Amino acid sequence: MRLGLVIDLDVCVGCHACAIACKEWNASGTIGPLSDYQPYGAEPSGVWFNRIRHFEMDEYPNNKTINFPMSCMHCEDADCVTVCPTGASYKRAEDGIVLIDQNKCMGCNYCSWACPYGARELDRSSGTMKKCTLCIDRIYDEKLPVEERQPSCVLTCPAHARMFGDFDDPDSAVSRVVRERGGYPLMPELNYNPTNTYLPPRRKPVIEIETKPKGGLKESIKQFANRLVRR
């Protein structure tokens, strides 16, 4: 089994609901509290498992704002695990989830430097590294209804831009949607084989821009007449 997320970049509206839900659920989760620094100060900060990046694609008037959620990719070949000198970072064989043993972590930052996705954050309060756990304490909680055994970010997303499932199962919902929409991992050239996958934005019809004709009123009337004839 290889558990992970699919994120639809065409649907994500960048509302940060996933980040907030993640922070709330994991505030007392598997790897301990997530610190907040100066929460009511001039420069509030803290430890987050999900962060949403924003950038523009293409040029006006065909541009589009892309909201790009990023968290741990739960890579198959995770350098964050191999560089850890204490064995605190490890990958679970049974489901592929990458975790950090807080009792072994000494906050050396090696894993953070090895991760190209910026998924690991040093909690200055505990002196340990922290990251997304795929809400492991939730997805295996048999006290919850089956439909609620999903990461908090997936359950919260109002646009349904996130899906959770088993990528090793070719018939799972995540495997099917990746095939149908041409999903891709982030930075595959690094050969970390990330499990999390993104669905690309759908292409929209190109908007044609009519340039102002040269030659004044006479040329304008001529071009208008030509367009009528072509129709």
Given for the second form:
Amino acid sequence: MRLGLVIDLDVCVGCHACAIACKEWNASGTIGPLSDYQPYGAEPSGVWFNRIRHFEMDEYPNNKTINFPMSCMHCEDADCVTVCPTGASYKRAEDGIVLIDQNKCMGCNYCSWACPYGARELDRSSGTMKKCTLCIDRIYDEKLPVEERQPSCVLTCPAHARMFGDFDDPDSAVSRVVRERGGYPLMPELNYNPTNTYLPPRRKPVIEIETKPKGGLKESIKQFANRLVRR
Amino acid sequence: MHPAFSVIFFTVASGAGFGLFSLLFITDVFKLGGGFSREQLVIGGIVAMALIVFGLLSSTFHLANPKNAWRAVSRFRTSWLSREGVFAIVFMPLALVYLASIWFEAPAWLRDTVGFMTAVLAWVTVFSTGMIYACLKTIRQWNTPLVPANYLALGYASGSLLLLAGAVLAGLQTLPFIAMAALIVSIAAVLKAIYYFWIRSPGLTPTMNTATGLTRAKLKLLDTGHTHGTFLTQEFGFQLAREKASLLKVVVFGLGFAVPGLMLVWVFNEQGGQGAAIVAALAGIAGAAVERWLFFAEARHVVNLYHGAQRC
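Switch from the form predicted alone, shown above, to the form predicted in complex with the partner chain and output its structure.
Every chain and every other molecule in the complex is listed next, the one we just looked at coming first.
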């Protein structure tokens, strides 16, 4: 099994609901609590597993806003695991989920240096590194109804921009949608082979924008008349 | 990258210590400058080991959770940080055996064998320290073989200057020590110059486009999505102004290589040899510290691509 997420950049509306749901669930989850520093102060900061950035692609009039959620990619070749000197970082053989053993981490930051995606954040209160667990305590919880055995971010996404599933199964919904929509990994040139996959924004017809009225004598008279007559 | 003082102190001090210890062995084997006495060799060895131990202790100050530091040797097979720790720990008893064999005048074969193993282990340890940084694909300024080469060159340059100061204080014939220090400091200067030349251009690195996979048009960051700095901006957001970096490079070459070089000439001409040798050692180590600060400050992590950098 190779569990991970598909994120549809065409659909994401950038509402940050996934980040909030992630924080809410994981603050009391296996790896929590997730510290906040000065939550009501002038400089609020804290530990988050899921962050959403906003980009603008191309220039006016072809520009498009892309909302870009990012969490742990659960890479196949995860350097964060190999560089860890204490063995606190590990990748589960059975489902490919990358986790941190909070009892072993010494807070050296080395894994965060090795991660190109910024998926790992040091919790200054506990002195340990924390990261997305793919909600391991939800997806395997047999007390939950089957349809709720999914990561919090996926369940909460109001736009359904996120999907969760097994990438090793060619017939799973995530594998199918990646095939059909040309899903891609981030920074493939670093060879980390991330599991999480992004679906590109679809191309939309360019909306023509007229900066000047079409020429011609009739049009000019109409414009002139429009200016004269007060409605 | 955020330059942590404890890590800078650690790499400079332990680098100098390992360098000094290795060169002390060479001095002992070839009896350079007439050869140190038994006591002088042991004192030199203890100074080197003190530098290494204080360096290693300092490195634990940058850990957020030092109570688990003892686990840091458990991933020898994959992690260079673990390897560095293991080699440093194995070095200690061997170094003590070597010093003991000098003190108790053990047979030459034993003394030389243990000394050689200690010297090699010192080299391997400094190499591993460099590889901690060089193995990271996420930071182009570090991901080059020049990084362990520089760590070794600067460690041995600092060590050779300390050894020269020791030789002058012990009243040995200084010429071989001057020659050795001059050679190693020049090699370190040349390697550092190549390194600075190498990292000047970005080369083939990830860009904002490959980082997001949105390669069909130019991209710009609209919003980072957080209201204040995060761990990521604090750890990786440190960006040094270009003109400041150039100035610091001048300081590195002036303090780290030119001043020691001039002092070597001074010692050679016997114009207040002791003072000059001590100035050379201190300037060399201070230069190495500035170099190390810049090494961290200039490194740009690819995560900055998600915070608005077009390329890293």
